[in-house]
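A single chain, nothing else alongside it, follows as structure tokens in the form predicted alone.
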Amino acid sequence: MKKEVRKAVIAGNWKMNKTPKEAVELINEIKPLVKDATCDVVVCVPFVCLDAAVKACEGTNIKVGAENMHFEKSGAFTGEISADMLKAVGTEYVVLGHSERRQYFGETDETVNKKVLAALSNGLKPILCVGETLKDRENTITNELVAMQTKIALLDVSEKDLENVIIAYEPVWAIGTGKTATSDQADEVNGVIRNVIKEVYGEVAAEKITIQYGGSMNASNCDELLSKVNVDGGLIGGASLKAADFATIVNAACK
């Protein structure tokens, strides 16, 4: 991570886990061991647990986020929720693109750059996910394919815009499996992703934007990752529902 020149944030993705009670149970059990961080920590929870989570989060250094969100403003879409509905229960981030969203329900590329305008034209925070598959890899194609998910993703999104986007690189082989891309491997595509930005916003912007790495991030091996120096942070999965586990990352991402 480079400090002087962005923020480390640790966002926890909570996925299909815990009704309104059990989310605000474990926001409780978190708030005291991160109530120092000097790194800014996100949880983003299921619809149905956002009003709670922001209530539980009041007054503390906790954000919340959501874990989607349609393009639309209204209409006839069953099931989905529209950054209006987002914003007014106090949301502030919202993850999208996540690699189960591309594989159970369908979306692209195009949909995600939807959303991404969407979003930051109604004042949310995107957390923009990108990353190849295992094949993908096997081809050698994760550069390619990974700068291409970017680049498509980010259009039309301007430099001023670009300043609310966080990027997540997820390895889809290693989300929800328990292995891990190694730290070089983190390193060497989270600057993929920078030199993407570098080359479409300029040097500048590439140097401030926020790049996690997501994909079985964890207590172990957070150290690690976190100390290369493209890694600014990380969008965690099953450790974010163990609180002193990602207490333990948002610790390793403030040293």
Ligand code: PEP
The other form holds:
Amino acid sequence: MKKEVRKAVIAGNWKMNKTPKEAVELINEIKPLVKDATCDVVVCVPFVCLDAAVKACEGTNIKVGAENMHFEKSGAFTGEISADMLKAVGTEYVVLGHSERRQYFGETDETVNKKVLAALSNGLKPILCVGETLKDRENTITNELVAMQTKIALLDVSEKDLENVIIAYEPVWAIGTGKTATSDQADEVNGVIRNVIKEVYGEVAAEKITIQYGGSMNASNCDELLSKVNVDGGLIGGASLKAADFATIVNAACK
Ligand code: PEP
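Let me have the form predicted in complex with the named molecule next, following on from the form predicted alone.
And the full complex, kicking off with our chain again.
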């Protein structure tokens, strides 16, 4: 596997944090710290912050993503946001299938697949999250489960469209807990995901796809995690809310 053929992507997942004004303040702090980054830098922000974030990022190397979307185009889906709406305010990326959405909002592999297809057909780049719970890991089904989540989420996605997909391996037990997967664990599961891509789409697609690790990645452990051949960046929760820490991770991914 040649890591050099892939562009590292560091994406912040702000979750339910920041008002539009606070979002602009944080982006303005991040901007100068990441301006020379050779990897891709994304901030995924709450819906109400998207417009302000896109404007604050204009003319910079920071791209903006949403944290979720609905798969339907429009209609009677109170409280939901469509891909069209995200595009209309300049959103480029969208986090899909995050474990918090699966856990608290009833998302399934099937709805995640519908969302991935809707995002791609509207020109949005999905950051597709997969990962096992602690129970799954203890039951030694991590690899099978993550392979299945990946396969189902990508059903009917063409090889061409796959070029716009980023996959984030996020062990549920490591998200927001301060417990990080070891770099070997992250590399192993990212490798399993890459093998699924190879099986379904072939070697070239598998070499090209960006597979991030997410789960308590921070300024202290990022070097070790990002050094692994199958870890092409990170999806960062807590540490993405601190400009200096986020920038440290971005700059580690550019080495
Ligand atoms: C996440 O929300 O995707 C995440 C990885 O969170 P944290 O970095 O806080 O574990």
